[in-house]
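The chain below stands alone and is given in structure tokens; this is the form predicted on its own.
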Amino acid sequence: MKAVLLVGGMGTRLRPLTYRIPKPLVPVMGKPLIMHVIDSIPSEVDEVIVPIGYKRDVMEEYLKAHPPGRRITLVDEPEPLGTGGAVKNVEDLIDGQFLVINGDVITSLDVASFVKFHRAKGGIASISLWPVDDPSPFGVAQLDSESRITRFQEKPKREEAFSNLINAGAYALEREVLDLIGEGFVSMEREVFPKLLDKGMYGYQFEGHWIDCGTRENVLNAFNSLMPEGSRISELSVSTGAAIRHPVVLEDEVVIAGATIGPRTYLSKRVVVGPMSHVVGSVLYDDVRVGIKCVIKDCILDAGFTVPDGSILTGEILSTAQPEE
């Protein structure tokens, strides 16, 4: 069985962080988004196929330095092809039933159970579904009593939505679906799924968490969802006169000198926070330096970034990375 990970796009809403790395490599709790997805895929999947255009070289370098222990095939996607076009672009590598999964989602979906559900239903396709309060930004599915999808609605007005179950970005598909995808830019959700309704398409609801990590707010939400109820503080970290407001995660060689950290804060390796500073609801990646009397709230600071003394930062993504010329 093959799995196709959709990692297209340039991660524009996460800039300037994504000037340095592609969105699938944005770390959450010490592990890139794409590795959270790969680690969730059952062992019967013998190849993970990744169509990629933006910063393919960075992805290759990461996978070479951190082998994931399973076969990963990167396929060139020199221009955006949409969710359907990206799958069509790799059809020569697909030899039977396959998975398609968004590569930038943190989710509690049990993929093995999802595959089992799809096989039990015997349809041409199954998609994962997640309940939300406001379905208007998403694709919405309506189910019958047998979990068969009877209607789709793409980004409806809130008051016009016929369901609160949204497309959660994981699909189990039979190979014949590929015959229904046209060439060029194709949206799986808008152009392909409607063709599948009469052929037997099912929706798999699950519980736990589902976070699309395309924005600063949602990346921070992903950290919060995965953060332990208490705190995790490395024995190799040093805190002198620090106030720790749980929950927090402090990785190796973090140094906190007379600062207040937390709650809901993640400090990666070798972060240094100076006296009388306060870091709350934020993520600081490797080697960030925070000066004296700083306030950092709801921010993401990229690796190696330095915060000058007295800075007040709220709701920002900051990095030294620059766009490519």
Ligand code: GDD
Contents of the next structure:
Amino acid sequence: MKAVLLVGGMGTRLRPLTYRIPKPLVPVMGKPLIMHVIDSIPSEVDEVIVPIGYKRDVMEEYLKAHPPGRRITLVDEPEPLGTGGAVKNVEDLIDGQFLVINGDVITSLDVASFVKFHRAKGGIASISLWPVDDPSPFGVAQLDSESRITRFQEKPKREEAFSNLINAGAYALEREVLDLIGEGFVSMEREVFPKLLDKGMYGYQFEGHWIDCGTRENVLNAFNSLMPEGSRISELSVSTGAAIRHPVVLEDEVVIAGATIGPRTYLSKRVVVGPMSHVVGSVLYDDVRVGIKCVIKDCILDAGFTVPDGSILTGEILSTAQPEE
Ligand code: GDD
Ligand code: MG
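Switch from the form predicted on its own, shown above, to the form predicted in complex with the named molecule and output its structure.
What follows is the whole complex; the chain from before opens it.
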């Protein structure tokens, strides 16, 4: 069985971080987003197909340096083809029932059980569903008592949403679905799903967690949700005279002498925070240096970033990376 991983977006809402790395390589608790997704794909899947245009070279380099232990095929998508078009573009590599997975969410979906559900229902498509308070930024499904989807609407107005069950971004599909995707730019959700309703499209609800990682708030929320209860503090970090407000994660060789850290803060390897500074609700990647008397709240600071003494930063993503010419 093949899985198509959709990671082709440009990650505009995570700029300037995504000027350096594509969104799927954004590290979440020490592991790139894409590896959280790949690790959740069952062993029955013998090839993960990744259509990619934006920063393909950076992705290739990463995979070469950190082989994920399964077959990954990167396929060129020079211009974005949309979530449906990207799948159509790799149809020659798909031989039967297949999976499509949005690469920007971390979930507890048990993909093997989901595939079993799809086979038991026998429809042309099954999609995973997750309940949220405000479904308007998502795709929304209405289910009957047999879990069959009777209606689907992509990004409805809040008052027009007919349920709070959203498309959680994993699909199990029969190969015939490919024949219903046109050429060029095609949205799976807006153009293909409506054609599947008559042919049997089912919704699979699951328990646990579902974390969208498309924005700064969401990435911070993902760290927060995956943070161990208590804290995890490397023995190789130095925190003499520091105040730690749990939960925090301090990776190896972090130095926070005399600073206040946390709660909900992740400091990656070799981060240094100067005395009398406070870092809260934030993620600082490798080698970030924060001067003295700084306040950093709800921020993501890219690897190697330096914060001058006395800075006050709230709700920002900061990096020295620049857009490509
Ligand atoms: N290859 C490729 N080409 N991938 C794409 C393209 C494209 O043109 N456009 C988007 N993607 C990838 C994104 O990188 C992302 O991983 C996934 O497809 C979904 O696209 P988003 O742009 O993130 O869509 P969304 O978050 O607004 O909505 C989608 O996801 C929601 C759940 O997170 C929809 O599927 C909604 O129905 C769903 O509820
Ligand atoms: Mg998304």
